[in-house]
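Here we start with a single chain on its own, the form predicted on its own, put down as structure tokens.
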Amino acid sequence: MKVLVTGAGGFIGSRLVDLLVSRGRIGAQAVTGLALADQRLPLVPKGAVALEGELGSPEALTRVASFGPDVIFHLAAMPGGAAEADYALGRRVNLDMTLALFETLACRERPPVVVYASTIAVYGTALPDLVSDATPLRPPLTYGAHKLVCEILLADFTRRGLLDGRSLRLPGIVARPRAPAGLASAFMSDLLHALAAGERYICPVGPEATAWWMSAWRCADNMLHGAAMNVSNADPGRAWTLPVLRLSIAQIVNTLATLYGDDRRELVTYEPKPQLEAVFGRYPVLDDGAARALGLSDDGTPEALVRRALETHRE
């Protein structure tokens, strides 16, 4: 099968490409062709097709159509904080480009599988004590609104028999590189990097703030599984929140202290920002039974999460 990864040079995309190259298959099917799309591709595996530049341009979409992918992992996006700051660019990247890609892929004779990287930002801030498939979706930011629109569009393309869509709602994925990422949730990664390195850290949420956590490697594993899993009897919405570890900042700090030394606890100073904590520090229990029944999974333990999150390469 031929595989296209958009956002292939990014944090999660690069790990997904590593797994595709090392395993050479998705489920039981061998990967016979690989195309990578991004604004810039720092490293392209031997034999892969590089599609650099604006994915929504007519030239790029023509190249996508010519490649003829059977499976598409669509991760290319403008992150939440950046998209909130620049509505026009966020719409062009997160909404218009995605719709153009879907329409290009829908011209295939056999509907290709599309695994779409959505987000837990489709949920609102005033969440119930238990989030389930029945929880209303009220995105608090434009980024989440655009992602939800694309979930609906992908489900509609699937209903029409044009695509075989699977939207996976990603939680807080760690640990992103220590650089401005345009993500309001970047503090989750910054905390891991700082304490692992023995550095002081000012945390913008309190110790009891809870979030849904997942390592980038586990996320990439789930994306691959999402392309192979049997969804023939799935809900028509074709969207699943990935199984998570629900952990407080205090639990993460304690885990880092266990792995790197008790002094790590003393390196953290808490200066909560109420607006940030209201969005990223109040996540309740998640009913992820439907996702787990399909074989999607979390990192297992806080220790495994931290170790895996700080890995930059897989052997």
Given for the second form:
2 protein chains.
Amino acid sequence: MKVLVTGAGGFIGSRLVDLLVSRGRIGAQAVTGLALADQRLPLVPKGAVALEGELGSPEALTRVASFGPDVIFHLAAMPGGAAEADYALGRRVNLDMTLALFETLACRERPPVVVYASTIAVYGTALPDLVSDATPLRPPLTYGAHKLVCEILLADFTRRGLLDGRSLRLPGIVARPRAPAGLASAFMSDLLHALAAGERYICPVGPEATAWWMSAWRCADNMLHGAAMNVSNADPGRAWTLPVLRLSIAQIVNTLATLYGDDRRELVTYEPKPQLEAVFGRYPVLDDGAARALGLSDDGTPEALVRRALETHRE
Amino acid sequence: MKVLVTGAGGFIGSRLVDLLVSRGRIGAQAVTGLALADQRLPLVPKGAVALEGELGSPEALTRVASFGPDVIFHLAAMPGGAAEADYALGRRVNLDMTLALFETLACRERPPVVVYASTIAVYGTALPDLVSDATPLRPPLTYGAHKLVCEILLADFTRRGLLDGRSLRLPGIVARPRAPAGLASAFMSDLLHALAAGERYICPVGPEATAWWMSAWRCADNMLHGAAMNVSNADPGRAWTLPVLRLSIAQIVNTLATLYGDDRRELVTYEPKPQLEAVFGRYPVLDDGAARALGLSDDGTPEALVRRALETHRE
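Output block for the form predicted in complex with another copy of the chain, input the form predicted on its own:
And the full complex, kicking off with our chain again.
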């Protein structure tokens, strides 16, 4: 099968490409062709097709169509903070480009599998004690609104028999590089980097703030599984929030102290920003039964999460 | 206040314009300017601005911006059956045009009120016994998917303080003219027309099929109320399914027999089409408490519904 990865040069995309190349298969099927799309692609595996530049351009979409992928991992996106600051660019990247890609890929004879990287930012800020399929979706950022819109559009292409869509809602993925990336939830990664390196860290949410955590490697693994899993009897919404470890900042700090030494605790000072904490620090319990039944999974333990999050190479 | 009505030449739009002109106000505020937009406008009230042609064109949007409406009723849409048959045109009308309109109207200083005509087609086909805010939305047609997408986009513009959105989900509105309009639920209106006129009717759903009904006049009234109602503390999703009379086809036939004579019963033959019945004949009980609390309302009784549905002039 031929595979296209968009956002292939990014934090999760590059790990996904790494896994694809090393395993050479998705489920039982061998990968016979690989195309990578991104604004820039610093590393392109031997034999892979490189699609650099604006993915939404007619030229790029023509190249996608002529490559003819059987499986597409669509990760290219503008992050939440940046999209909130620049509506026009956010719309172009997170909405227009994604819809143009779906329309380009649509094929009635052999609908390609589309694994779409959605986000827990589709939920709102005043969540109930248990988040489930019955929880109304009230995105608190334009980023989340556009992701939710694309979930709905992908489900509609799937219903019409033109794509085989699987939207996976990604939680806070760690540990991103420390460079500013326009990501409002960057503090989750920064905390890990700082304490692992033995540096002081001013945390913008309190110790009791709870978030949904996943390592980038486990996330890439889930994306791969998302393409292989059997969803023929699945909910027509075709969207699953990935199973998560729900951990407080205090639990993360304790885990870092266990792994790197008790002195790590003293490195953290808390200066909670109420607005940030409302969006990123109030995640309740998630009913992820349907996602787990399909074989999607979390990192297992806080220790495994932190270790894997700070690995730069393949687990 | 200046008011714009899109789809003003249509079935509901023309009644809304009728009410706007005769009442001359929305809530406590006088209507000081009126603009009507539609492909064609057979009737334009004296003093009203007429915007004929493609609403999504840059020229039309410039004219909308220079009119500067305080309240917009956005009803222009391509109906469900037609949109399902022509994806590209459905996308242009039901998605692109609506988003372009929202972007044109967006204003931080004085966010205009946008009453958006959404639809119960945002729900799916396998509904629970009670439909509420906890019911996952699984649109069974591209029309419903695009309407849901625009609800989400309108809620996002509202959150950002650029519009003051109110999406009202319209149930089966009766009685539409008998001309073919690409509307998959046309049978609801055709049944009323046929039996009122004493004609035979072959019903494509069975007598036990249940639907959510509303007369066009009550619908127009609810749209007007939607602009005036206070939603400052409302759910950030800003979408309400209008309160409905949930009636079976048998109840409608009984009501017609009461109003027009017992012989009407014998005019109906049932030839249920399973697919049509699955989409339009399985509507369960609706929890419309939040909508009623805001002052939105149904037709009251089946008799009032049928009488009002068959009135061509203002109630």
